[in-house]
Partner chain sequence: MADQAQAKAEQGAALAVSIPQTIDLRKRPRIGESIIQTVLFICGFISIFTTIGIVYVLFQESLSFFADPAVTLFEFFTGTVWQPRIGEFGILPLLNATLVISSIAMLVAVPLGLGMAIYLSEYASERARAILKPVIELLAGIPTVVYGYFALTFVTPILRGIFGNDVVSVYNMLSAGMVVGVLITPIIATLSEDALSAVPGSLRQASFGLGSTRWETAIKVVVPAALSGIFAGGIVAMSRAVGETMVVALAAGASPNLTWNPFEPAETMTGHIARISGGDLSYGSIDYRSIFAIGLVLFFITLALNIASRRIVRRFREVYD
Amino acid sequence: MSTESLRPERQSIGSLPEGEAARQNVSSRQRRGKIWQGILLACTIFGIIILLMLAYNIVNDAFGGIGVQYAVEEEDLTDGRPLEELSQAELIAILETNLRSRVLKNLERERPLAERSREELIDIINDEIIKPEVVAVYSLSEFLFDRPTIEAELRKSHPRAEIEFKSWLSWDFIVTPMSSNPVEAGIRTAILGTLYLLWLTMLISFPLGVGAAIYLEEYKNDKPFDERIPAGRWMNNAIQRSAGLIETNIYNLSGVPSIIYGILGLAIFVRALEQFTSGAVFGYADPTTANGRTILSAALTMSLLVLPVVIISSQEAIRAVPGSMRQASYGLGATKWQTVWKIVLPNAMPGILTGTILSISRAIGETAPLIVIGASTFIVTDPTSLFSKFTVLPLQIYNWTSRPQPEFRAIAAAGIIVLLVLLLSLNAAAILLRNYLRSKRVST
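Where the form is predicted together with the partner chain, what structure does this chain have on its own?
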């Protein structure tokens, strides 16, 4: 086929390739399509790869090896028997032979050794005589696959140290309070602070958010004032306008960075309302240390942060209730609020609860606003009231990550695992709750 002769026609009306050229055209286009499909698939799979890398990164750091050096070997103390098997008398004997008399006297004064349990005695022996000291930290991959290298390295720097497996995530890690020593530090106070904050934020933002959503979905077009009076008309108009304004405003607020909410919380709740948020008004707080940096301030700030999302998701749930149900209710003579309270809300509740729990659980991972309102990171006592100083998990993770020592990185990773488990269980709870409420409504 000669393309020369076709040229004039191609210019005027265009033409399609024929024969072999057509087949080539189609197959090359299809090939291009296949290549692009591969690229698109790669983009999507890359998302999965990132998740896997993230999981690997965290697990690799949260577990691994440590180089431990003991002041005295356990075997030397007990002639090769493990400490746990020794009787109380033998444990006391070990203490008496190995401790200096001053230390012994101090211990006796606290509580006589003979009255202490075996576990306590073993702890004392570990702390005072064996004195394990972490001299090196290795990640899980180094510990498993690079054993000879790290052993050689350790022997060079600390000849007496041994490599042991260490899970930084442990029950002790979860139940012990904060400490400046990474090996002994735990996240008890952080977990309690997070739960406190979660509960309080839910308590504040749920009624406000659902109330606003009900207004925007059910009452927006109402005219509560008498239309025949100019003042009433003016008021109705103003209310309608502000309802429109509220909707735009909620959308814009949902795009405001969380750190700005932190700044707002710092200026309003921590500083301007200090008397109130520190509990001084109620005579609650210790006047010497009281300031506004309390759980209450944090919960108020977080509530403002999640409110737009709670409102938007509640609105969607309310909108999903069919209008026929409302009309049936009105037809039976119910008032507007009776309809909303007895018909609309119960039907929308599964959706509202799921949406609320999901959005609040997202806020639990937020760190930036809490840094700005000045939550403390070093807290060793449990939060006891609204006016306690507090710390939360993400803040603790941030603090530990920003330190250069590998031990802190390791406990940060362990903290991340706890945080992710907490978030996953919250999400699972939201979904289970929704299914439960749905099945209950169907059966009645």
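Keep in mind that this is a model prediction, so the values were computed, not measured. Heads up, when I say rigid core I mean the largest set of C-alphas that superpose within 1.5 Å between the two forms. Positions refer to the first chain, counted from 1. Compared with the form predicted alone:
Once both forms are fitted on their core, a CA shift of 2 Å or more is seen for S27 between the two forms. Comparing the forms between the two forms on their rigid core, the Cα displacement of R147 stays under 2 Å. Comparing the forms between the two forms, the C-alpha position of S101 differs by 2 angstroms or more, with the core used for superposition.
Based on the form predicted together with the partner chain presented above, generate the structure block for the form predicted alone.
Single chain only below; no partners, no other molecules.
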């Protein structure tokens, strides 16, 4: 037998281009690369344009002009002097002269005018005598670039009205509770409800999510029972199969629509655990929240919603910690828990906080689960405990956008800006904490 027949057959790998063919091949690949680079750049520019258009629409509605008509002109009451320059006695005289006797008696019964501050007296004059009424709302672009046209239209419909610049986003808007009058409406109650809900959600979901991730990554394959006996071997196998099933379901639950969590929260936290979530078990008797539709119910529901995100991101962060660090810790005599607490968690914390940031971003914008469990769409009382009625910023914005008056559309745009600022502030705080922990880990 010849030696040629003993050699394995050579596999043809194709011939590489040479000379002019090689240059054409390189040139073709470079052209394709530039085409894809241009496509990706165009996609990025398109996304930026869409975001700028969104920001423009929000700002355009949150600021602008209003047509205001007064029942009585301020100059007619004060002989041309501003109300702020009048003394308390002069303000009281204006009220006594222009108010009806019944209204004046009611004010005196509530609190004598002489005991009220100048600011309170000016507010009463504005509300009861001057009575400013918004008869038209204009966007910022109309107010800046089309003012002659809108002034002419306003004069035809309301001859006594005047156009003024209006910033719907103001400090008064932030610190004022909700009102049926869009000019006086504020967003304080919704901000407090959102902060209550977010902090309680994170207090529930963060330790549960990190704890579940630690078990699934570090302890899932452990065998706590003695396998020398059949029952111990069976128990170990059952625990490992259950852990695998739970891990699979966690990945599936991360894609479940949020409305499903709302239905689950309604069935469990609002109805089945009503005595607990309403505070009746703790002696908190409030007839307005006895049905369990409280901040606690909402936080438990939102915790279920964000828990899969926290668990999955925490697992990835823990898995990214090199195994050599664990082995070094074991080699120095540390127990498994000491290794997890002192080595794994500090190194995984930046990645865990990244997942927490994502979960906060998802929780702060959700409305469907909260509508299902009964969050209020109109509420003027601030939440004071875990068992209070509540509303949140997205739900309040949704309520305003469903109103037909253009004033509510304007304050909805202002509410969107507040929501974005709150979201960015919370994310920035979490990012700073993550970067601090990362830098601390590198320095050590």
